[in-house]
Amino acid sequence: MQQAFFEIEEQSRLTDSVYRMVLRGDTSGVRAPGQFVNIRIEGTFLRRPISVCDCEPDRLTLIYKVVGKGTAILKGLPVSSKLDILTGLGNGYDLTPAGNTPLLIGGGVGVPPLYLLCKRLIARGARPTVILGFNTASEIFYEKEFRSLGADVTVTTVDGSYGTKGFVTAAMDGIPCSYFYTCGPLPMLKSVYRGTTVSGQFSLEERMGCGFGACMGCTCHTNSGDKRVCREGPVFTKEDLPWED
């Protein structure tokens, strides 16, 4: 964990409720895709955890959905505002077992951390396939960005208004997959768990108090006992999770 001050370089709206924020500052604390940051927002008691979408030596890209007071304040901050941020939180994705044809599966605001993962996998010579799931066409974001990396991208919408109709699992059949990585809402993650025959990694989401393991508020049950999502997670392997039933 590292505390740093960042300056807002860009604020842009991707959908009606999803925003992209580009920050300039010291990103050396971010070691792996799938990690998150914790942002101090004036007027709120707890910091707000947001996963890292992209990371360069002096630039951090975050994508967040406005769901409450804290994120509403965040979207209203002008360019050049300064933010107090804890970086390098949590354990990110492990690229070692990816193989040549990893499958990346993201749902809604679970999409952003897969972008940096996709970049890193391609840099290692892998050929990732990406499935992005949304409820409807108006909620889609970052399809073009993933394609620009060179990934094979499929988009699903629950209502069929764009791409493949249905949930992400509707697009998984027949895709060659050496390993998988996924992030999204819990029902989606459990469907991916049941619908895959190879191993993979899941990024879980829980309400967090401190964000670095002190309060125990984000504890979840695993096959090796109770774990803190903010500290031992948010990424767990398929073998870690007790979702067989």
The other form holds:
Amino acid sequence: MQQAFFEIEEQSRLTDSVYRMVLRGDTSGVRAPGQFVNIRIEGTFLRRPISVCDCEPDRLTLIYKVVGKGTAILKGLPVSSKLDILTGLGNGYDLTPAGNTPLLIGGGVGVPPLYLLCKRLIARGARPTVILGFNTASEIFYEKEFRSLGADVTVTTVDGSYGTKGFVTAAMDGIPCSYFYTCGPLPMLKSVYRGTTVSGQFSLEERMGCGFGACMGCTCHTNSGDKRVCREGPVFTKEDLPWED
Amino acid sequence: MGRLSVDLCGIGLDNPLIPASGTFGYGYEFAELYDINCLGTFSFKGTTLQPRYGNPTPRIAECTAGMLNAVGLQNPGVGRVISEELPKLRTVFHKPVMANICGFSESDYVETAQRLDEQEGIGWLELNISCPNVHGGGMSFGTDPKSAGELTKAVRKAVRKPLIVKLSPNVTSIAEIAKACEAAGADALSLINTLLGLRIDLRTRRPVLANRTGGFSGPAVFPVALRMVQDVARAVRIPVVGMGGIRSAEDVLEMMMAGACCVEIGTANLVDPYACPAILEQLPRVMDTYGIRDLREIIGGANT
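Okay, that one was the form predicted on its own. Can I see the form predicted in complex with the partner chain too?
Full assembly next; the chain just shown is listed first.
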């Protein structure tokens, strides 16, 4: 964990409610894809945890959905505003078990952390396949960006308005998969858990107080004891999640 | 003795700042950011006899100028606190530390307190009779003068170290509870624990917290806490540790003028992990502003 001050360099709208923010500042606290940052927002009491979408030495990209007061304030902040951010929170994805053909499965605002993961996997010589799941065509974002990295991308929509109709699991059949990484809503994570035969890693979400392990607000049960989503998580292995039956 | 140093039950503190139980874990997370030996001491996560997961999530709800928590005393149990957490804690903190103790029966409290009392490095035992987030324990001991007194007496008999009883604000007269604990042998009192609160999610039309209610803390509670600290300091002769919504050096001074000999800082740590060292840095300058040479001279200064 590290505290750093960032300046907003760019704010852009990706869909009706999803925004992208590019920040300039010291990102040396970010150690792995799948980690998150916790942003202090003037006008809310608690910080807002947001997963890292992309990270370069002096630049951080975050994608967030406007769901409440905090994210509504965030989207209204003009370029060059300064933000107090705790970086490098959580464990992040472990790239070592990925193999040659890892499968990345993202749903909705669970898509962003897979971007940096995909980039890093390709840099290590892997050939990842990406499945991006959304409700409908107008909610899709980052399909092109994943393709530009060189990944093989499949998009699913629940209503069939774009790509493969159905949930992400509808597109999983026959895709080469040495290992998988996933992030998205809990029902999606659970169907990925049931629909995969290989091992993989899941990024979980929970309401947090501090985001760095002090308040014990976000604890979950795992097969190896109670873990803090913000500290030992948010990424847990398939073997560690008590989701059998 | 520096101008910031104070005494708590015969043990000197370099300064009056004490991170409160449940907001500071066992210190390691903060030790990654700064040398936590700059603190007076800290009160580590509430310990029970048996391991506890706590309440189902969500356990946190945001409020205006504060938050609700319904963690429900998650901790690994006194055995693992002693075998695993305390040895690690000692690698990052070298001063006497405060052990916070909670339970569901008198014998629970007594046994947990006895086992922690034996541990080297623990300076004080803080008896939590005020946790609002567990059923059949915690606060149920702290809302009635008779049961608060009986529990205090039983634990006092069983331990050697200074016993600080942590009081609940969710009572009609906190001074009555305070007097009962003093009469039962408490060496000091700490207050306030959190205020019982509720938030409702407009989308689901259900309480935000899985536990329905939670303990409210943060800057919004400061005036309530300050009033209660003064009520208690006027009613008893034993030391009072003040807490509730403190987030600045000015707040520390107010709390001490209301009768606190030192202060606990809780929720501020969760929002700004550097809150305590920042307050410590401000203190001498703010004391200068108000013509305070030595902190000990202001304790209870507003109470006559």
